[in-house]
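In structure tokens, the next block holds one chain alone, the form predicted on its own.
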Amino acid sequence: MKRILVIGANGFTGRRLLSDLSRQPAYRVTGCSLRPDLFPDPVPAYHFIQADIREEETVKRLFEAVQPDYVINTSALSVPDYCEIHREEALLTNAIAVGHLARMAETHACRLIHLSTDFVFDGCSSTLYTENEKPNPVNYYGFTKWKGEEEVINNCHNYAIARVAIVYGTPYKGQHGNIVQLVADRLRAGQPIRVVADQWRTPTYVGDVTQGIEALMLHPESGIYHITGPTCLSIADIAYRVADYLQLSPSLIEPITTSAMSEATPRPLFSGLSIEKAKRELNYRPCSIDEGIKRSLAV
């Protein structure tokens, strides 16, 4: 039975891959979180460590209680406007942290698998991004998580780096909402609701995340994986497809440039990442827009 440890268990990711890899008998599965176990199932599968990664010395006790043979790290800071007035907590979530477990993987040898994002780019492509372009962030949040990345692959032998994008599903009561489910809600309600139309992304079903984790779990070779949908559309599509899904009207709907949103952070205009090696190496197979809003809002 493979040992894994799941980092960041209380977020809308880590949590999706606790439950799934847990209900598989061939892995026994552990969470990790800063906080306690918030969306405990009635009767687990899992096991829980509250813990702070921060924390070197943290680190160490958590993987020799765990002993684990994959490490799934999924926690981050990753709102952007934060991470930009919090600079000092956002490097040391996302990078350095990051580095500590980096650094106890390789003493353990076990397979480090690290979440990381489309905005580590600046969005000036007119194409897809490709895994062998270099990063250039717009933002820093951005800058953290490919600092977080450079750690991984300078103190680790064994890894994966998945990036992802804009990741959307069922949330559990109390998670926090993301863009599917917030256009559902305000649509639901009758609530108009103001979406980018020039920023370009390919949003990513949280179930898809899972079979591409697993898929990194088993394969043979380090490197850095872009498992995203397998779609490129702006923010405003993502909208107008979810108001289609419902059969609500997409008058609600209203977008708008982002200069015309005024955000206090930088965003890249256009992030949407490649899932060609993905495909080509891992086998991976992400649902359509279409169906991860239907998986996403089906009652």
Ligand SMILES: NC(=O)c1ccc[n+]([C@@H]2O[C@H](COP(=O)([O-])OP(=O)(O)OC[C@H]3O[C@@H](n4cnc5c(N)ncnc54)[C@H](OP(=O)(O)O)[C@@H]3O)[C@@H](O)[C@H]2O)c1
The other form holds:
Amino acid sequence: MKRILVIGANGFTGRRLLSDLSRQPAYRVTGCSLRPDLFPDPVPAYHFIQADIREEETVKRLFEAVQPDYVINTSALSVPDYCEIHREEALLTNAIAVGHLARMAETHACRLIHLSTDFVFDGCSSTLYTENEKPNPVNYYGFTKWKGEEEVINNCHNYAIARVAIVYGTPYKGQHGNIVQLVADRLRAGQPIRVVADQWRTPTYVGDVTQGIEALMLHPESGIYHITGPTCLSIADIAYRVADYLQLSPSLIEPITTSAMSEATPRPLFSGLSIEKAKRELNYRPCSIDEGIKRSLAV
Ligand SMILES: NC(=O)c1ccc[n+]([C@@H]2O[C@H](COP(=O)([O-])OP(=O)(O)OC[C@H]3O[C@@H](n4cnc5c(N)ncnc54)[C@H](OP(=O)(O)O)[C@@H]3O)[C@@H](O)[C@H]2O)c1
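Beyond the form predicted on its own, can we have the form predicted together with the ligand?
After this comes the whole thing, all chains and molecules, with the earlier chain placed first.
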């Protein structure tokens, strides 16, 4: 039986991974997060350890206790606006702590799968970014995630970096929302919503992250992989697809430009990721955006 350690297990993506993987009898899964288990579920059998990965000694004890074959790091300070003004904390969590994990993965000869982001790119491209392109982040969150990728590459041999983008699905109560849920909530409540029409992404259904990560666990190569949805569209277009699925009037959706939004934190305009490498090497087959919206809202 393979032992899996999921770090960031209270988070949106981490909890979905913990839940999906622990339902499989072939795996013995341990979740780890900064706070205690926020969503205890007796059905899938998993262990849970509260730990702060910013402390190197804690990470050492964690690996000794779990003896993992695979470590999946979904932990992060993942809100760009927060990272922009809490720079020291962001660098510590998103990069320096990742170095602790990578060195310990090397010591224990286990495979490290680390989640990263499309925000490592500057967004100046007009075609989908491949894994070969050089990061050039435009905000501090993207910078720390890029540095986290470097910590992985420089400190362990057996790794995969999985870049995801706009992860959406059904959150647990208390988890941060996502674009699909947010738009659905507003439209159902009859409230207007402003969305940018000139930022393009390849949104990722959260269940497809599990598909990609499982394939990466078994894959013999180390490297960077783009694990996103198959379609690149603007944030406004995502909102229109949600309205369409719910059969609600799109008139409450107000498309605006990035400059009109005047956000304090810069964001890449076009950060669509190419998934051709994952399709070719991992047989990764994500669902369409419409299917993902249906799965997210049909509960
Ligand atoms: N969500 C997206 O749209 C998106 C897009 C692109 C990339 N990503 C990347 O995908 C990954 C998952 O994102 P997410 O949005 O699912 O994350 P999330 O919901 O923000 O969850 C991150 C989790 O990390 C845990 N954590 C933070 N600091 C920690 C520490 N020092 N020690 C242990 N655990 C710690 C937190 O635990 P507690 O709750 O226990 O405090 C939190 O639940 C991240 O790497 C993110 O950068 C996400």
